[in-house]
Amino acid sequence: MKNLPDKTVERLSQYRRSLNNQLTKGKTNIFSHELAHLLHITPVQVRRDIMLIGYSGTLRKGYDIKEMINLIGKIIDTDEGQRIAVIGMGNLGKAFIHYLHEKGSKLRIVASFDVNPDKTNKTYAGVHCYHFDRMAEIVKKEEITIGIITTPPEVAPQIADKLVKAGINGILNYTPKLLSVPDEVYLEEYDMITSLEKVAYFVKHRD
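Could you show the structure of that chain by itself, in the form predicted on its own?
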């Protein structure tokens, strides 16, 4: 499953959240067109993704929700979980920490970093905030594999470089600054302005 397309992995995460919601409502099975409707995509796309992970439902009942949730978990999660650092303790960085803390995910934030003395040497939802200068040391000590960058954009390249040198395997960049990392480091970049402009475009052309 390591060669799944990026977009398929993204949708698998979305499927799992939707399936968990359906499970809490007492639903045990779901058809591809129902799942597609929840995610605003086509049933064909759902069936292609599910086929890629080697799962199939039945014509009469559709997909077994618990089985699909478990299978997606085996594909996305690791048994031991993954350890994460948040770099930049503004509102967004704090929101990440509190969200994952409440979610109880196998993705666990174990350290945060900042340069502001008002934020360093403090604990947020059980996560200690260190000064940037200790990043390489703490990443190695805590066996951190993923870094989330929520700093001002002008320092993002410097932060990414320090994370790579510390041995990080994946970076989620929440700044508008495009980053360059080695091929062996997986980079996901989220630009709020691009997403907002996309929404604005479709609102403009809604008629």
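Take the two forms, superpose them, and find the largest set of C-alpha atoms that agree within 1.5 Å; that set is the rigid core. The structure displayed is predicted, hence computed values, not measured ones. Numbering follows the first chain given and starts at 1. Compared with the form predicted in complex with a further copy of the same chain:
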Contents of the next structure:
There are 2 protein chains.
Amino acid sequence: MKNLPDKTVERLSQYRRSLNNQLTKGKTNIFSHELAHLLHITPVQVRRDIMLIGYSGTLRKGYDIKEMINLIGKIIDTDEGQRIAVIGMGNLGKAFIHYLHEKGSKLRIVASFDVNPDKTNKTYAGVHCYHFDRMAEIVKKEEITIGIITTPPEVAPQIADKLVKAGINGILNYTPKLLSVPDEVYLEEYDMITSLEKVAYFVKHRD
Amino acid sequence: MKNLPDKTVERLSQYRRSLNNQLTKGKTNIFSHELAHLLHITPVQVRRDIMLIGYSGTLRKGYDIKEMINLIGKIIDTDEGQRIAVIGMGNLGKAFIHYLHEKGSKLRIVASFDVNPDKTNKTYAGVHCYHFDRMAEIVKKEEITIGIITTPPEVAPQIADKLVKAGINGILNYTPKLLSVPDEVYLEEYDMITSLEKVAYFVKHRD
DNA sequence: TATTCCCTGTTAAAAATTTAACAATAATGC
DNA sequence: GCATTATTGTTAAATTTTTAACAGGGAATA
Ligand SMILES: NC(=O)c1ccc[n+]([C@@H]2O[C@H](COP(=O)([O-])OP(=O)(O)OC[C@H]3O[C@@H](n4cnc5c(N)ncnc54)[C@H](O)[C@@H]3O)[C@@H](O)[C@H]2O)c1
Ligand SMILES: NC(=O)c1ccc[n+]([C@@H]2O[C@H](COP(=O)([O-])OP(=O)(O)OC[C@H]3O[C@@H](n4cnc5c(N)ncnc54)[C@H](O)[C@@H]3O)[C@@H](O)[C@H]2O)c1
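What I would like now is the form predicted in complex with a further copy of the same chain, since the data block earlier showed the form predicted on its own; can you produce it?
All chains and molecules follow, beginning with the one already shown.
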């Protein structure tokens, strides 16, 4: 399948979460306008996204929820899934692991790293924490493709460098320090303060 | 000033963080291409954003870092600042308060709420935690305009409703449950899983 | 003082994303 | 069975966002 637009990928993730939610409520089918309402977007956009991933609903019945969940899974998780590491087992790192635990996704956190002896050689929500010195070794052995950085910001650049050298393909950076990686590594950065400041701005400047 | 584009507002927040960073390194001026490099964007975009906020650099010297920080502060924080509450003092809520503490921003967290007696009537990083029953009262007294929701997802909708009734103007929702609020309330939602799944997708589908 | 160079500010073009419009058609009601 | 209704799929238009192009103009050089 051709590459999907950035924004469509983000929405697919949200569609899936909403669809799973509907499934637990006993719903088996859903209309574009229902899904749109849940995500605060327009029904057209839902239909367009669904068109882009090559799925089709049935007229007057809408979309089959299970089928859509499966298809989105194939697209995002891929059939083989991916293996993930968290670097920095502080508040955020631990919270993340607990949050992802038990989601039953094919994206699995299989290792974590820290340098603090209080953190290393322990297991958090089923994820073992190694000393960061062993990172390259474990990344290879465990076939890890994605690293999530939740260390203090100062060390984030060197962590990123080492992850790249170890052969990782994607980095999700939660420190406020903006990173630089080679083109072939996909980098996503998120800072809570930006979200908060965005709300602050639009609260004061909304029409 | 006319309303700025969504994306520009997000970047302003990042500009400011990067500029503060440069300031501590002793830099007083910066070129568009330098700032662009830090944010992985193009110099044109930097210049355009700066044009939109009505600031001007000097030819051959670039932009005055302090002046830009001040101006961005006026735009995002506004002169009076805003007062913020966190609802749900679990892992994420506490982490957030610690993270924002000591940033010296005009956006200040002035209260937090929980229902668990283990959490209430304590102070975390200088922020008092009240029982959620007192929320409406405190929101009025403390003139709180923004609420950050970090409760379990199940209760998020009812929390949001009550925040809206209490007269809040903006909500930042970190639970994976998508919310619905009246138009006049600005809503921003963020789910870490979406970021992770986005990385997962583009790692496998990058050209 | 002329010339070159570098960097800004801005308008115009391009690209990405969203929204509108509507044809097609299965189910429903009469 | 025929018209009506509801809903999808898709093309085209509109909007938003990014990128390109380039005209200034101040500093440096000579
Ligand atoms: N806590 C939040 O809500 C929040 C929000 C946004 C961003 N952040 C950012 O996320 C990051 C983590 O925040 P936190 O609250 O979890 O911090 P934290 O101090 O609790 O955790 C950081 C962890 O990284 C470990 N570490 C330090 N150096 C390391 C290294 N070289 N290699 C591996 N591990 C190392 C530390 O031992 C510690 O366990 C910070 O950059 C913070 O700015 C935090
Ligand atoms: N921890 C993460 O990394 C992470 C990441 C993304 C999203 N989230 C989401 O953020 C939210 C919080 O996560 P967490 O790990 O901090 O959970 P948590 O269980 O540690 O904290 C939740 C807190 O909310 C309080 N609470 C429960 N009901 C309440 C109510 N009605 N009013 C006020 N407070 C109430 C609880 O007492 C608890 O202190 C969850 O929705 C979670 O899914 C967490």
